[in-house]
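In structure tokens, one chain follows: the form predicted on its own.
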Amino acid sequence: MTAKLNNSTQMANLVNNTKIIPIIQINNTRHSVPLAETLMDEGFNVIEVVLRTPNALEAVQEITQNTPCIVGAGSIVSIDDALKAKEAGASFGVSPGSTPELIDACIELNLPYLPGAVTASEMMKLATQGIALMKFFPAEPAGGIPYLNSIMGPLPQLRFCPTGGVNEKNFIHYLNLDNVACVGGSWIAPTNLIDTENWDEISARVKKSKALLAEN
């Protein structure tokens, strides 16, 4: 229990000063550092690189070795994924759900972990293990803001990072919920903008999102 609580606390500390975690798919490794630098120049220093491409781990390594960006590895679904993410230099791991084996592996690897949960039962089970910060995925299909608002009553101690359908039009509404610590989304740096090296548009999207944050 103590180890799991410490791991969850480490994860919470990593995202304590961020409200938006860009979720990024990198198809070409040479885009890794320029993208990270673009985001950091605008004040976003926590990102999630999804392990959906053959070079994803290499991209994580490039960013961690060449920038101070805090990089998480997303879509971790196995112990092997967690091990490879840690070896690549990932600062944290994110998964769509969770298993006891994966939780234990992340603790053993000292890899702060954001497990996914979508039902009250999954949330309660993680809570009994000392995990208080969870990924709520897929957020919109699973009930979105009304669901998170309703779960706040019976489970007030839990905090969430909603992802999946979170976008530039609704992220503020998620962040206005007391049980939402931060949100994750791909609208900041979608794959087409990364592939075409459109760093100016990505910067503009960060500025627009930050302006919305400042207004609310």
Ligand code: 3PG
Second form
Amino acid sequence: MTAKLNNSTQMANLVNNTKIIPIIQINNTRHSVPLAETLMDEGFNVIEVVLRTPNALEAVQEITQNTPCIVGAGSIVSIDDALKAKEAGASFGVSPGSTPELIDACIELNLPYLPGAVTASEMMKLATQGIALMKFFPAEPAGGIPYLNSIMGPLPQLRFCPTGGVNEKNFIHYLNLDNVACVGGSWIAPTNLIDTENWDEISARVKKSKALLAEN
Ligand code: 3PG
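Could the form predicted together with ligand 3PG be given as well, to go with the form predicted on its own?
So here's everything in the complex, that chain up top.
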């Protein structure tokens, strides 16, 4: 249990000063560093690279070797994924759900882990495994803000990072919930803007989100 608590605490510490985690799909490895630098220039130091492209782990490696950016790898769905993410230099792993084996593997690998949960039973199970910060995915289809608000009554000790349908219009409302630690989403740096190297627009989106954060 102590090891599990430590892993979850490490995960919470990694995102302690982070309100928005850009979720990024990198199709071309050469975009990795300019993208990370664009985000870091605006103070966004924590990102998640999705493991949905053949070069995703290469992109994780490229960013971690060349920048101080804190890079998460997701989705981790097998022990092999966790191992490869760790080898690529990922600072944390993210899953839409979880398995006890994956939780144990991440502890073994010393890879802070953000597992996902939607139902109260899944959340309670993770909580009994020492996990206090969870991904809530897919946030909007699963019930969004009203759902998280309702969960807060019986499970007030849990903290969430909602992702899936979180965007420029609703992220601030998620962050206003007491049980939301941070949010993740692709709206800051969607794939089309990365593919076209539109760093200016990505930078503008970060600035806009930062301004909204400052106002609230
Ligand atoms: C995720 O992996 O959490 C989602 O793909 C991000 O969802 P979004 O594109 O709706 O932000």
